[in-house]
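A single chain, nothing else alongside it, follows as structure tokens in the form predicted alone.
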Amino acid sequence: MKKIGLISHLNYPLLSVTVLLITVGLAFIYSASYQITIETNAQINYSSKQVVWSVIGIICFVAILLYGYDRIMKLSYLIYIANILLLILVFVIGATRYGSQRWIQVGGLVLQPSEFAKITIIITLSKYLSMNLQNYRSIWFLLKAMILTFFPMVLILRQPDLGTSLVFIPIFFTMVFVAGTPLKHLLLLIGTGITAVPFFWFFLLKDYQKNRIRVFWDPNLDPAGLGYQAIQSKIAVGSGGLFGKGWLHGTQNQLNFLPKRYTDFIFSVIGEEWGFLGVSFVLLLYFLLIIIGIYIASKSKDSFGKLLACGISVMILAHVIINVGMTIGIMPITGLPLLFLSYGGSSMLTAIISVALLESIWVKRKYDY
């Protein structure tokens, strides 16, 4: 009876909007993988190895509604810590690839800790916040936060994975000024964070980041190289007009113009072979998933879920941002997947625990269990 009832409770909108992005996801990475497959007569499918992370997803997704994300809070500095030591084991025996050290093999499964760290830091915020909101206005209390936050940022930054990143520091600030934080501090620390470029352009960026900020400003400096992959992404998406090439039938896309369009660019396929109206209809897709989030925030019986979906409300409105802005030239390219839509075991587990979380807080908020 229990099960029974828990199912009725689900968040349903939520529940479909999830499918819908999943499903055309799944779609669109066949499409952008499809001439690949065939030309080098590969026996990878990417679309189905993503039906095989989708449906471990799901099973990610029912053990944790089962289990409720309030029993995850009483693990949250244990998940932390063991996905710190994931973050140094990447740099012992990481997988190398496109000049970057962000991936461990276990047996035929590629992981990438990097992508876990965003929930992870996530969960372990929310517990941190919660537990001490009556110390909200201490600095100390704010610099605690920070320190939980930049530890790993730091870690995955010399992977180098600057797009992943970037998402810690929404987060972070979105979290501490739920949480109840002076503005006046988060004012002071964006002063010092502004201050502290110079030290994060000369000692941490790696040159070819570097590079890809100065052709973010002009693609036209590397149109072979750097630039390549910003020219191509908007010569896509501005040819798909209103209604799209149809897909399947996207000459940037089958025509192997456009890079990683089944991973970082899957977007830009998107708005090739779907056009103004598909794109239109995938950011109102994502525009529900994190209203809806908004919105169970509100309703969460405690602080401890009100945090954690605001957390992931934001890191799914921050990998819209990056990712949409990259493939149309408004965002530099930092290799930061469209979550449930780009081809990648990590990010779509991310994406489904996210979700998950997400109902679980909802189901809480009446149905105990």
The other form holds:
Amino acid sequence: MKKIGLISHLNYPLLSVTVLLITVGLAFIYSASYQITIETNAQINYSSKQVVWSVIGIICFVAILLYGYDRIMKLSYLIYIANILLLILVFVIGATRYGSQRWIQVGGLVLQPSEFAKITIIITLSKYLSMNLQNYRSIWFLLKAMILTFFPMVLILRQPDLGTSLVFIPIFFTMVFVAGTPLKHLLLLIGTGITAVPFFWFFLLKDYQKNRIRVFWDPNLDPAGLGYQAIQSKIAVGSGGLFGKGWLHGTQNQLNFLPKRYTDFIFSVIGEEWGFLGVSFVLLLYFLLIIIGIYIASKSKDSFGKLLACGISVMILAHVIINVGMTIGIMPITGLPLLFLSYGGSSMLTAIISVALLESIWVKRKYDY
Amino acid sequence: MVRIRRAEEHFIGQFEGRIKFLVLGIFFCFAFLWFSCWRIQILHGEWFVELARNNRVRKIIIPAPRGNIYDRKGVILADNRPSFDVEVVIEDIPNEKKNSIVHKLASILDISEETILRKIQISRHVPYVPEKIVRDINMQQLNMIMENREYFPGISIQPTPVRDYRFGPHASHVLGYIGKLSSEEYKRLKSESYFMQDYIGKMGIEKELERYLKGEHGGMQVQVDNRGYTDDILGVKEPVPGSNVYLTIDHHLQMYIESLMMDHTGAVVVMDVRNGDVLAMASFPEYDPNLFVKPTSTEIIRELFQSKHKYLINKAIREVYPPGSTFKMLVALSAMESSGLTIADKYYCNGSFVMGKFTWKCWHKAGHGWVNVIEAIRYSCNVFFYNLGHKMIGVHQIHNWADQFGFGKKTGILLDAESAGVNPDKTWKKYTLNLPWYPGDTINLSIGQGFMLVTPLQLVSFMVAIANRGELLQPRLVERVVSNTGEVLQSFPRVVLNKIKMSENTYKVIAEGMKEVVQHDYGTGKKAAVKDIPVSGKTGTIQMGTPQNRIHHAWFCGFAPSDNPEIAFIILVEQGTSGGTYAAPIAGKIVDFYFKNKPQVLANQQDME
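Show the form predicted in complex with its partner chain, please, because up to now only the form predicted alone has appeared in this conversation.
Time for the whole complex; same chain goes first.
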């Protein structure tokens, strides 16, 4: 019963921000899928499905909190290998949708291992870096971390899922940066990376991914196809103005001009229906969430906790930048959900697990159980 | 262990420093996102509001049905029927589905995929404006598309009223035809609420009364979803249908004339002597104005415009011919009125007329002997008129009298592209040919050959004027224009163009001459005779072209009944070698038909009142 005491030690600001974000998410999944719900006579109701995922998320949250992040650390490599195996399994039995193979169906649940891979790599890197802190001056400190990141990232890139694999890059760099890698090593790596860009362009990116990037520079290259999404999303957000058109009253949303609007493009719906005020509110919530994450990192009692909290914060930050960026046309369109808001079980679980880990670090700081 | 603890301490030390950079980065990222949202939502917000509005709000034009055209008895000659047109809005077709949609559509509509793709290309020029792929599809095609609507995003069926010329080529030169606006017309007229795919009258009544027939297009603002399907109607402006036009044309008479002239080229005009109503006006060959409304191959359209048959030329008002012998009444009339010619004055016809080293022949080589003016008209004796023109009156006088009867001037009938013809005199020849007027020119002119050129309509007006003892009427083609609510917008009164002073005696002589043309045993127009109805008339045979390539056209003009004229007519049969043989019988049949069917005409008119 000692564990009950941790309730009083939870970080409540973090919890409130999370609950607010999930609530906003539910409201806008409801709005974005409103027409679908009507058309199918409520046979398909994404917002209630998301409630189910949130409940599953809460169970995970409690489980992780009770188990503790420090015990999870001990399982890091196991989790890492298990996740790699899942990613390989995706290629064998994965379901293909929108031209990529990302999902594994278990009973009625559809899981996306690449979503969890982000948490996995953060845990793994935190473990590796914190165990090898004494070698920070060595270039191998950096290279081995890079190799660890490389395996899941390439597997995900091959699915193909450009958006998710892109998230790995800021996570990796931030974590090795705060772990103390000498700046000259980092600069060397970045320099090498930039020189490798043409290699990526010619050998690794698939044609459709290249087209997305081309269309990002000029959406009018294909206004009815690829550019359509970019243009329509920008129109949706832009036409929201200061106050928005009102919940359930966005014309871009309700008249079906926005594709993928309850998943990757949920932010466009918020922008259209709640306007600049709503957008500012949501951005503020994310900002608070991430800053609290960094604060927890700074207060954590051990290096693993610090690295983990930093990694998680940066992961959320990367999602926000890539996702919001693509809905307002300052980033290319890559299929990446907006954590907490977008519809989707795996991304919801990823979001809640992230918060659970942060809470665990916060609580364990002075209250061990 | 010490080393590890020292590493840990070093880590903690540098960590605090490095996360400050991280926090700075986070601040920067959010500031940038926030600024970007501000930029598109607030700074450029109105622009995107406009774009979103364009996305969802389409203006659909509801074309006004064109006004009907009726004949004098209320028979519909032109009205509208629904045409189901297939339209495309390219922006509504998902790119990946484009090929399959085009493929399916091509098989249903039985046209090539390239045709559809070409239309789609055109549609790109103006975003969100539907472009018609195929007009006027049949019911089976319509059903196939409507049943599979969900497979055809961006494709819609638009029922539009299209012109229907009920009787095909019937009265086609009077009705005219409509066609799509040319780009110049669109530029000129778009402010007058014409739209780009709009039709406009291009010829005939359709052109002349365009302002009445067109009506006022309505419009509808609709909210559409991403597939272009109407989600909500935001506002409707009902179209105002065009006004109806009642012609003076008698549908049955016109129909009968068309059946008579089916195998000929030429023109026929029948006018009511009393009020100038044009009862029938036909030019042959006719064309089917529906061809300009229906989907028609460009070859056929090109044939219509460029063929030597001149399908689209209304020969009754546009083409000019020498009047030939039909002009002799005018010469006789002017001689009697201005130079004192009487029936006692005779000239001897030995078959030719000699002046200096030139010889002019009479059509009857043996000659007509001594003839007076009545006999000269009856036999159509050329020599008599050569003498008259050369010795008695001269070009100036012929010109003045012809001018009084409206030759060389447009009649002002409500049709486009009317020709004025040529009423020559010395000044005219000097001005156009820079040559002096020779006495031979007068000799030619006195039998209606040479420089004199008239339209069939001018000749029939001349007949009307003679029958009216000098009252020249403007040919009246339109009786009234009635709005859709029944209000008479414009009526067309009887217009007297000129009252020509003409003595009773002169009238009697001319009328007697024309009567004998048909009714005398040796008259040249005997074949125009009708049982029970006395017909007056005059034949004419004209020569055109070069001596090596001569063509003859046959005229017959006149009026009936002789004593109390009701109708006047002109028949022109091109390539007819003699007016008496080719044109006169047709005139007879027309007169016969008209008077046999007259009671019905009257009864119907009473019905209408």
